[in-house]
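Only one chain is shown below, in structure tokens, and it's the form predicted on its own.
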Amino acid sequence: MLHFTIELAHRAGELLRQGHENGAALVHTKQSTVDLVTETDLASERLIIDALRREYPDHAIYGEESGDVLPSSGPVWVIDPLDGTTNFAHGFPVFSVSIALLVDSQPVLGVIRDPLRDDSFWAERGQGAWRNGQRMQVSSTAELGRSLLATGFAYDRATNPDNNLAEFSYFMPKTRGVRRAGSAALDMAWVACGWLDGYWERGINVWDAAAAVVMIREAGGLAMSYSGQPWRPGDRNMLASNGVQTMHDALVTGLRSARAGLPSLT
């Protein structure tokens, strides 16, 4: 099965790549002006779903283009078949395939593709955390001032007051730098892989998330939710770190002091 899903993250992977080659065509916007779909979203998810549906007829599927609602039983395939749409149809080249496989709701294996670095991130529950077949491990940084971190901000920043602007502003000036790359998937990758410290993201989707915890977990570190349980499916809110106490602990009390004056803690 990981074989398979590497394999096709690969294959969606080079279609990604070409399509960048050629410059992306914009299908339409979603919810707002900043929420794009590509041509190229839409052909990698059918390559994936037919494989899947191929090679695992009675597997659920569910992703960002796809899917009314996330069934809660049984295997369940989670894919964002181009995860930086906006990056991607801008041409700035940092994007990804997402493929991950829920049993239960628990995130069981992951794969994560990066086409322009040639890069492929797996990890399976128990079985450890891979790049490009080399062993993945979070980082050991423990101090807040040493450290290098990545966010995100959700579609509806512009409307919504809880739009992350709060805990940038307090995180940037306490570390050596935060990263907006613009693929949630590659952010959580490069902390499994400790190249970042740690992530935080206010109204992250299933479809980000998904592969990216099985790693981070598997590579010794921790996926949870601002509330501090850790992160499930339905989780609007991610804060992954290398799972240093003392760096952990920074980044909590962190959001917590950054998100006090908010109105809601959504």
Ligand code: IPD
The other form holds:
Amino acid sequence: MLHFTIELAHRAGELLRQGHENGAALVHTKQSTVDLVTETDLASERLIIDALRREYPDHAIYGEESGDVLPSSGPVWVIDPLDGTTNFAHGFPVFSVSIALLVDSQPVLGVIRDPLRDDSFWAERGQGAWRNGQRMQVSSTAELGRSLLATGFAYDRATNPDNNLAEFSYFMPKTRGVRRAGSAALDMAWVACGWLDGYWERGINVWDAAAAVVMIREAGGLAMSYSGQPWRPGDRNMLASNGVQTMHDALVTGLRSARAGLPSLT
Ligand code: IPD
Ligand code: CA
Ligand code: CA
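Show the form predicted together with the named molecule, please, the one above being the form predicted on its own.
Every chain and every other molecule in the complex is listed next, the one we just looked at coming first.
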């Protein structure tokens, strides 16, 4: 199953890579002028769903562009066929494919494909996390002042005062940097492989996070919701770290202090 999913993410990634090379993506807007979908999102999702239906006809499938209600029991494939659509639509070379398997609402398998860097990240619960066949491990950075972090800003940022700017202003001067690369799945895969020390974001969806959560945990890190509980499908925010206690505590404390006055999120 893992082998099949790695191959599938690779094939979908090729579609993205070719689309990027051909340029001039056909872009449509979804709920606002900043929330986009391209023909490539749809083609990638179609490719993945068709293959999963053929291979696992009894499994449920929940894709970003076609999902309705996320089933809470049994095996469910969760797909982000193109994570980083805004980047893709502008030709900015950071985007990925993310495929996860949930069983009874628990993320148990995750594959993320970065076609431009030729990177495949995968993890299976209890079996470790891997990048191109090499074991992945989170970083050992223990202090905020020596950390490199990542975050993202949800599509409702122009209308919702809870727009992550308070958190960004808090962490940016206290760290070596905060990246906003534009693909949440890659932000989290890069925490799992130790290139980043932590990541936070409000407003993410299950398809952004499910595959990466398996990786972060298998690589020794923590994937929590803002409430401090382990992240579960349905949680719309994420605080991920390398799991080093001082580092994780600094992120929790920072987020809490930056968010004073903002609604508490589950
Ligand atoms: C988005 C990207 C972005 C994150 C947004 C996501 P999409 O996914 O992961 O980095 O900040 O929250 O919605 O729309 O490109 O699949
Ligand atoms: Ca996404
Ligand atoms: Ca997407």
